[in-house]
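Next up is one chain by itself, shown in structure tokens, the form predicted in complex with its partner chain.
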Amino acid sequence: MKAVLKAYRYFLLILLFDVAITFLYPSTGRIIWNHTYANFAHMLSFIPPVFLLLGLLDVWVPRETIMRFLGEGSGLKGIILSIILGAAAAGPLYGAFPIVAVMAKKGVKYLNIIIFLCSWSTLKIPMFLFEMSALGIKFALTRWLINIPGILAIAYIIERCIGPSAKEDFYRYHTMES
């Protein structure tokens, strides 16, 4: 019980704030609850299948298979695959984090993990289609294309600057998880 309370302490703090606002400014409070409810509804709509797939992937796909495609020595193919995997995604950035945890556990190369994360953040195809219809093909396509070299540069710099100990911590943390 105490552990649960501790884990949810920030969440409960925000809810407390929401309740206070609701008492002081009922109309603003209502908007907060509406947004919060919508956020949870959205998360709960797409997160269950993601975790389901991750659990199945973890159990069924051997580490060696993933390593061959995305691990050390996967080279250019691994980079391209990481971009495609990120771009094929949908959903907010926090949806990528649990996937990264499994990737780390399965021995995906650090560079590829960062490329995947960056690609997810800004290259998502469903988002691109939406951007195109709202802002025009010139705007959306230019942004999409310039992002590819940008993502690669960002990922290489992070890989260079992160240092071996931080990288080790990252892999150790996610291997320990289960």
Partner chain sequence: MFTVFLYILALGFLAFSAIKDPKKTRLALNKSLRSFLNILPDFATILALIGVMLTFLSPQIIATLLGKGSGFLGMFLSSVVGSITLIPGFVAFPLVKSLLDMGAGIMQMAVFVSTLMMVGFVTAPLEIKYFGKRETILRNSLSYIFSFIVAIVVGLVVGG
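Given the form predicted in complex with its partner chain above, produce the structure of the same protein in the form predicted on its own.
No partner chains or extra molecules come along with it, only the chain itself.
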């Protein structure tokens, strides 16, 4: 019980805070609970399909295949594939983190994981298409041409700043869960 309370302490603190606001300011409390309900419903519509696809990926795609394309020896091929996978992904950014957990379990290079996350957050293909139609192709291409080197720079900086022991802990955490 103590471990559960520790794991969910921030959630419980926010819940307690929301309950207190509801008692002190009922109209504000109703707004809070309406937003909470809407966000929870949105997450429930998105998370189950992601976990279903992740389960299939975990079972059907061998670790060796993932490592060949995205692992330590993947080089430029892994970087390009990470950008494409991140840009082609659909859904909110919180959907990327379960995917990253499976990627880590399968042995994807840390740099490629960071590139994937950055690409997911900034290079969405549907957003690119919208920008082309609403803001023009020049704007959309310029943003991509600026973002890609920025993503690569951020990924390399993060990889260099994260020590080997932190990376080992990251991979150990994701491989011990299976």
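Residue numbers count along the first chain shown, from 1. By rigid core we mean the largest C-alpha set that fits within 1.5 Å across both forms. These numbers come from a predicted model, not from an experiment.
- After superposing the rigid core, the Cα of R9 is displaced by 2 Å or more between the two forms.
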